[in-house]
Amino acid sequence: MQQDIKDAVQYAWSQAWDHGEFAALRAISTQDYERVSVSSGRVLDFEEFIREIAEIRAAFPDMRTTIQRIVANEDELAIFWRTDGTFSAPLGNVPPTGTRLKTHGSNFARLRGGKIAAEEVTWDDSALLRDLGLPSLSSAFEDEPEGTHVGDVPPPREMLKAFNKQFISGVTVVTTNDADGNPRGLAVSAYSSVSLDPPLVLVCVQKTSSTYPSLFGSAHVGINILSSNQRATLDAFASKSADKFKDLEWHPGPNGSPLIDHSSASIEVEIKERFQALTHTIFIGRVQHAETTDDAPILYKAAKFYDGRGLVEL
């Protein structure tokens, strides 16, 4: 019996993970099958599990999984495996990066009547993102019911908006090139310096932006601090225009990122981290190139823009 279940698991895994065929996997699983992630605590039933396989296979069409060893007794078995593939299509709301994935894990299964009734697994889609260098911050909020906060009730939405309005920031335009080499960009106020040594900065970009997939897939991006003379440029990048670079003067950075002429300052950075944070991605980049001028920047406060030379509203 032990050899029979080993052979059945080997065949079912190959059919499911390498070919997208789930009949054999269904045949060796009980109707009340549960799959529990050790890392996240998430529980999937069988239908949710095969949907996860299908989504991962769609994102990694060349994925191949190899079972290295199966250890079995009458009511338990352990599966040790490795897999590799190329991240070449979207995974949920995460755009592809072309990264080659090589990972491994293990599953501990409980058997009932010669079928798998439950599994504890060391690897799931959150581990997949970590292996790709795309860690998620979303798990920090998963255990909190909507509208609650650990130890207290959060402030009303309008109160938080009022707080944010009191913060004065500059305005940046984050730029990159799409897959066809066309310049793309969007206005971003969520910029910050992380450190000078090493020279790291961060920007936070909403995932619904039309520029987001191009940014996510880029190795380098430009960050331009707009000057007080560039209000028209700001309006263009804050718009839904299909070609925000039309009639705009710009030049490529050393690694090809579009840098906007007449900005107060521009840098080109190499993206080092992409943290998934619910509706946004936090990009952390190492500065590779910098250009600065003495032109005063545009300032942003309470949904209004000001001339940085004297806080005169534009």
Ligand SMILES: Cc1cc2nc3c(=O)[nH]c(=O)nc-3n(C[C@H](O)[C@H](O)[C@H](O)COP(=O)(O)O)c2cc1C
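Note that the structure is predicted; figures quoted are calculated from it, not measured. Residue numbers count along the first chain shown, from 1. The term rigid core refers to the maximal set of C-alpha atoms that superpose within 1.5 Å between the two forms. Compared with the form predicted together with the ligand:
A movement of the C-alpha atom of Pro198 falling short of 2 angstroms is seen between the two forms when the two forms are aligned on their rigid core. If you fit the rigid core between the two forms, you'll see the Cα of Ala109 move by 2 angstroms or more. Comparing the forms between the two forms on their rigid core, the Cα displacement of Asp62 reaches 2 Å or more.
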Contents of the next structure:
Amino acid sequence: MQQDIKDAVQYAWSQAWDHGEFAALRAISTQDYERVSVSSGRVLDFEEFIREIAEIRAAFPDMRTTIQRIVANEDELAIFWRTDGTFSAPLGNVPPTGTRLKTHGSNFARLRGGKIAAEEVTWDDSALLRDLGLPSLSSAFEDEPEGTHVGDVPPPREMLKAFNKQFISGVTVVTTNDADGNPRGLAVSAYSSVSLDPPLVLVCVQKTSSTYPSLFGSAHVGINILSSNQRATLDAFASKSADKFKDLEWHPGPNGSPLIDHSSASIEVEIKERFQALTHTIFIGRVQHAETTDDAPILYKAAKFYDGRGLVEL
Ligand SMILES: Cc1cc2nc3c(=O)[nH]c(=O)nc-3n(C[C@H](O)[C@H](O)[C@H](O)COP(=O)(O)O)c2cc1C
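One more: the block was the form predicted on its own; return the form predicted together with the ligand.
Now the complete complex, all chains and molecules, led by this one.
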């Protein structure tokens, strides 16, 4: 009897997770089947569960699930499993990264009349997020107080705007290729060097940008510091124009990222992290290639641009 249910679970799982066939899983589940996630407390009924399997399979078409061990007694099962697959299509609103995912977990199942009536699922979703390239900062923003602003003191958003107005930066164009191989890019002032050893940089990109899905799905991106000769290029990449690379001279970096000719400097980086910060994603990249010139950069302060040539040293 116990061996029968073990074999039935093995077969039903393989059919459902590896082939998208749910008849065998339905046959070993009770009508009122419930699946509880131990970490989130989320409860799914059988129909919701198979919809979720279908969504995950669509995002990871080559996925394979291995049951490593099933421990059974009269009315309980413990199922230990591993899954791997390639993140190849959107999962919810997360664009695919091409990352190979490996995750594992265990299910504690209660049996009734030889069928699974309830399951508690324990798995390490932090490992999944890491493998998806999605370490999340979101918890850092939960229940955040608005900040203190008393009397005439402006609210924090206005204070930040005023603070930012006093900051001078350059302007970069962050580039990649879309799924059809067309060059894409946008103007980004939110660039920073992170560390020299290892050679890491970051850029911060709004999720509503039309370039964003291509950037998110890229293994490599280009970052170009615009020179004072490239005022028109800046306007093009700050726009929503469909073909920002029309009439532009550029060349591919060693990994294909568009590097814009006549920039002050360009790098190509391999994306290492994609930190979620609500409306924006902070991409951390490891520098793999650099090209520099003596052309002075454009300067950006308080929504105005300045010629970086002839600066006076203090
Ligand atoms: C000076 C300047 C700096 C900008 N910095 C950023 C930035 O750091 N991150 C970002 O997501 N957008 C930034 N933008 C806005 C984008 O460049 C702009 O929204 C662009 O139209 C996006 O194009 P897309 O939707 O075709 O990708 C900046 C724009 C300008 C003019």
